[in-house]
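Shown next as structure tokens: one chain only, the form predicted alone.
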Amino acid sequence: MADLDQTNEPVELDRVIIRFAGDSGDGMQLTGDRFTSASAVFGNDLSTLPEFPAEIRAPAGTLAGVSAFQVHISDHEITTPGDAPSVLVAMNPAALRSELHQLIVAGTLIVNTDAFEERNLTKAGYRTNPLTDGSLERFTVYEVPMTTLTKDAVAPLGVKPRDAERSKNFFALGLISWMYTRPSAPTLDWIDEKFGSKPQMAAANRAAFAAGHAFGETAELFEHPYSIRPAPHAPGTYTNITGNTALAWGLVAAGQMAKLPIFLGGYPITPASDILHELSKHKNFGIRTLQAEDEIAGIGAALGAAFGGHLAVTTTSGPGIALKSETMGLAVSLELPLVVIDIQRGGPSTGLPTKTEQSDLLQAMYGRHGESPIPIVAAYSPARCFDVAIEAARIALKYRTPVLLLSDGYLANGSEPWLLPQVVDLPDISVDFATETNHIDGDGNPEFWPYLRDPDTLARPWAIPGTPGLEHRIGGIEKADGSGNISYDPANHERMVHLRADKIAGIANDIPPVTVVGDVDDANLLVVGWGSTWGAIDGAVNRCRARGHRVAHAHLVHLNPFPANLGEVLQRYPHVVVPEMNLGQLSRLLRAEFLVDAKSVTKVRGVPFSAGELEAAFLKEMGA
């Protein structure tokens, strides 16, 4: 089917922010993610949120229910979903109630008029019917009986009215896409491919899509479409990409890149069982996967994966991170290779599943028994997740010790477009395995010794066990430096204890220096962030700046160890601001490290910063 055509002249705009919001049970994340790859496909620069309900299934019709997706897409590059929609679809009561007050004033409002009946009214809490009760007069108000409508449209196709009524989130979806000038052929190709095994429902998204784009074209209620052209992108091949994803083509372009097989071993926890999923459908490439009995068992099996010569993986979130501790203090002793990922979200304890926070960066950075040092390093856009699983991978490879990896839901879940690198310019990261005997002992017989180390990065020889003649021990116990043969000495402790950490401060030297951008030489205010701040930061920024305001932006990427010249950076600046969904953690780190004097702004509501929000906080910061 080819795409619709339009019949009257579309308004150009240069951006729009959309949230398409419903009971969990109407597709509004398959509306929201149908819409952004449309755009993705016309070339526009965009931003996603995803939003989910916390329980599984919520009772239907109540706010507990409600399940949204935000998208910006521009003709221009954009770093955030948007402050605030200019466009919201609701498609029953308890999501109007639930996000209205997200919608700027004036905004338009499309509603499902058939779920305002007095049942869902009183589930979603309200006493009159807020369409007819003039609450929405500031608001334009686009009435649209899409239940109805959709079963009108595949009554033909003697489609069940229960079954038809769950195709109206394709109703909603013909009709934004008709109002935004939406190429047609990507939904329909795609609702082909997903539903090709069921021709009836095929047909009937297909004909629902169809009749929300006449809908928009025929009814008379819209003055005119809108559009919004492609943004300039750098020449090459793009997709668009959530940070999930990301990660999981990274590690894959990791392995390749160190030659090693990859193994996987987690356990299902929201948000990180995506990267599982993902990775599942990569065996052509000599992945491994185990969906372990819990979150203890993965991180074990993915360590004896290490131990085995594989680059080792294993996926969690906060509550995984804090039963995996002790295996993880375990690869710090046998200094054995293995990438920790932490898509992390509200807590403590089960705390918030499907929402976002940065709150455990100082579990990441203490969390285990004893002397335990742990290289840190942070993604900060979906599309990034891809280059900070490869340095993770390296760092873990390259100084044989395990490397935590700090996501968040936001980055998890979001998406945006993604230039697909060319495998020429990927860094080689290959593994030299010890293959001759490395000691001679007191008999003149040559041996191996698991402990004796590269004099310039401190790491230890890894040997894959039945490597003839390279017969060694590792384990929890303290082992003797070199020989590795299982030592209580206290000196031979304390000497283990400072080499570990020494070899984890050495990677300071092997990682690019923090960079500063906005008004370098001259700042007020430097900003300093880490992880999924990074969009909202730099759009508060450049606010501040176009206002006349003299701010700097530093993000940092690796957090343990800091780049090296941080401190530095940070005794250039009078004021330093750092913003955080937790309650301030880096910002203890940098006064602790550095004795700056860097203030907090903190947020923990399970949703990121807005950059209005961050613009006023560093406006305050400025006496502006």
Second form
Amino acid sequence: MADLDQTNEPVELDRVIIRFAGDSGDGMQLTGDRFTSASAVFGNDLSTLPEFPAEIRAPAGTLAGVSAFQVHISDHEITTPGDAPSVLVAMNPAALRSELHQLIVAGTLIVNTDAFEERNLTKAGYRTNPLTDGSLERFTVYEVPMTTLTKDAVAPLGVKPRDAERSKNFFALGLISWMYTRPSAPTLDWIDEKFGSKPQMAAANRAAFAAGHAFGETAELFEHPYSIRPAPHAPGTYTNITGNTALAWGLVAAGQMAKLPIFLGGYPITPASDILHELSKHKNFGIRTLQAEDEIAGIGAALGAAFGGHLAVTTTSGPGIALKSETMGLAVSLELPLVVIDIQRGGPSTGLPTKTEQSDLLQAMYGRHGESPIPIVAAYSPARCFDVAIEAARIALKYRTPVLLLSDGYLANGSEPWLLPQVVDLPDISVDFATETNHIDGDGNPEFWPYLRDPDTLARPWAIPGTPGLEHRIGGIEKADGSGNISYDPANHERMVHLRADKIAGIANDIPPVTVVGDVDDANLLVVGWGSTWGAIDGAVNRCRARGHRVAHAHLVHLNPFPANLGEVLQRYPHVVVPEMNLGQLSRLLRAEFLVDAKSVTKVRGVPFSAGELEAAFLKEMGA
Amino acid sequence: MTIDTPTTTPQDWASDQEVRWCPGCGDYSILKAVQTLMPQLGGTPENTVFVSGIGCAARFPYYMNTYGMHSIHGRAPAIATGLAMARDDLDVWVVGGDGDMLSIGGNHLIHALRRNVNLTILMFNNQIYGLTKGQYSPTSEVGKVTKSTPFGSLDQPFNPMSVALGAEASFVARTHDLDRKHMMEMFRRAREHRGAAFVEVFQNCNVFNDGAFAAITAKGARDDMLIPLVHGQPIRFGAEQEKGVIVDDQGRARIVSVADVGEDAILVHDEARAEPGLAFMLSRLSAGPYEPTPIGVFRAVARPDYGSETNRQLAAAQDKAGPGDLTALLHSRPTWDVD
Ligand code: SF4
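Switch over from the form predicted alone to the form predicted in complex with the partner chain, please.
Below: every chain and molecule of the assembly, starting with the one above.
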């Protein structure tokens, strides 16, 4: 196989999709993450898709325990983690069995042969060894005894054999890093930093990484390495960021731009906990975090902090939203700013807790008692979670309302390069607290009316405790328009229901119109998306257009209210399709709101659409 | 500390809203006690917040001319936790009933107590659901016949003092609605306690559970049926102080005749004991408001409060890392430049 005459000069590729797969205990997420980081620093464009089981340690060697990480790197702009990997790294038989169907025909398969012994083969459900039974003929297979080579490499360090084996993911990382000429320094630096307090482990991981790298170079198994040039990015400073980190940083930024301290009340839940973790680190920003006794207390404490004048946030996933919905109703009634973050996952109930879905849109829209409209914004790529967090805070503060921010498991854990914004370019979202009385009572005395609204925004004044003369009581009972006193008057209730609805509807005038990307004038098909489907839709639309089809794309960040021009945009196109990772929730809203024949393309498999799947769906829709 | 020259009057603390409890409800005297006490505490209406859940008692904030929030059934301790963490300059009170705080909100109550959030929590215990018109509550006696339990309730009631002590509360006290002086003293102590202070107030619901506490709180009954707990004093009661509480050789708290055991054998109340076991035993002396029942401060121990500790961590982080710098945060992960 090896052509000994060839030099080891890398062969250039424009992109590659690599999938690392192994047992949950094999460290595949870390391997994928380090490979990604090195590629990011190198300057490639990239997109990632981590996939892991709900169990922390499912039984070793089983299909249920397989953890995978897909990364797409390229020398040009990309928006998805790729349709199908061209390289699969399988650390054991279960990983091979569960992931092989993803690999393209003639793709590269790198297996850890040490793991292909009888017990593991049986656990994975193989009757015969796929490495020897000819079933892998369609692929280019590289058999590498990674466990043995790792043990050999770390043996001189005096590492116990059992611990030595744990470094084999770094061997795989070293090997793949050589194959794709990734710089080693970022990984080696990271090892030093991460394992600084455990020098032996650091040394073992370095040795394993170096051994993997050297194996690629010297084993004469591989013809040559590959290289992928940096992508032409706009000038500036970049970092590689996951959606949850970007969202947490967006909240930090929102606090700075609002000049308010942040209060986060939350309860651990996958896949939202990372936001609580991240914000808990940044206490020097004056951020208070409370890991509450339950989801209800998390939002309750946040609402209490909002009453006290903080920028209040609560983070959760779908089931937590259900628990918080009573308090969201109170927040609608109290008209206090509150950012509610839902990192959606497969549902209902525990569903697929580590997998992605977009099935909470209707819950966000309607999942409360009474007429209780709440603005909804949705992030559409990992890095964009930063901006959307600021936008959610802006709306909440300006309109004194709870705002729902929808992200999902794919955005939360997926990553992409992010051109770091300049702080001076971030929007000022500060608001004023009320300091003066705003009404004269029947006896001519000044008094404070907590529900006397701003005529433009319909927002009520935010008077925080500690302000003399503005003492007032608010509560869940219907309030008299203006004075805010308890009122059971039917006409007043109807007026208040309309006022609250009008306030939220009016936000449409304060958000950007939806823009159509692509064949604006005479497109035949408009694809409308929201949230994390953006990348796949973008890829699919580009492919359709490259094939001469007239397809355009509109992507919604604001889902309640919709942008003011959306109805008019929808009417412009003969065909409208709405791809969603649910059973058609946005399409239902569009049909109800605009009477358009919006066709639904759905997928609820816990993984994002690929651009290829959507391309096929769009072509079908156009009868092509 | 009670101040000498109040700058506010009880009227300054009363809102202009019409009080809408049933005539004769015990809540009136509790409201009066709080409004009378407030000027003596030296706070200001603008720095005081009353947070409540749902129920008759939970209407309380509407009647105080302070900041207030009438929130959701059971959630007041959680909401107040966020407010007190965010604003440790405020004087935050939580008011609710037995259903609000021990049934639907039991979880929030125990966690506010264990965290020692700086809150003054008043629980009006009338052993019934009033606002929903008379169902049994988590403090109702076994066998309570109500609309929802026509054959008698089966549930063992909570003993609120035991619950609070078991939840690591740093301040636990009990009083009743017929003794304004005692109420004011307990509320004052609770408010002056830094951390979570829990006060149970026996409160008569004259509509749905009239006389629930009459056997122990009626004027003629008190001497024999209420056992005043006074820090540093032997625990004695009865018209002639002829009865007292001892810990017997089996380690149980028991009511005895002082003459039988001698004065020196009587337990001296120590509310500041670090270990809550003895306070818990005192809370178990009475099985219900038909036996001699201790009132007063069961426990008052100093423990760092949650808001102060939160702020301490914030200040330490700023000392170490300097005030938050957003640009530095954005550059805190590996970065690369594109020209
Ligand atoms: S129902 Fe009972 S507790 Fe409620 S207001 Fe009437 S008397 Fe008071």
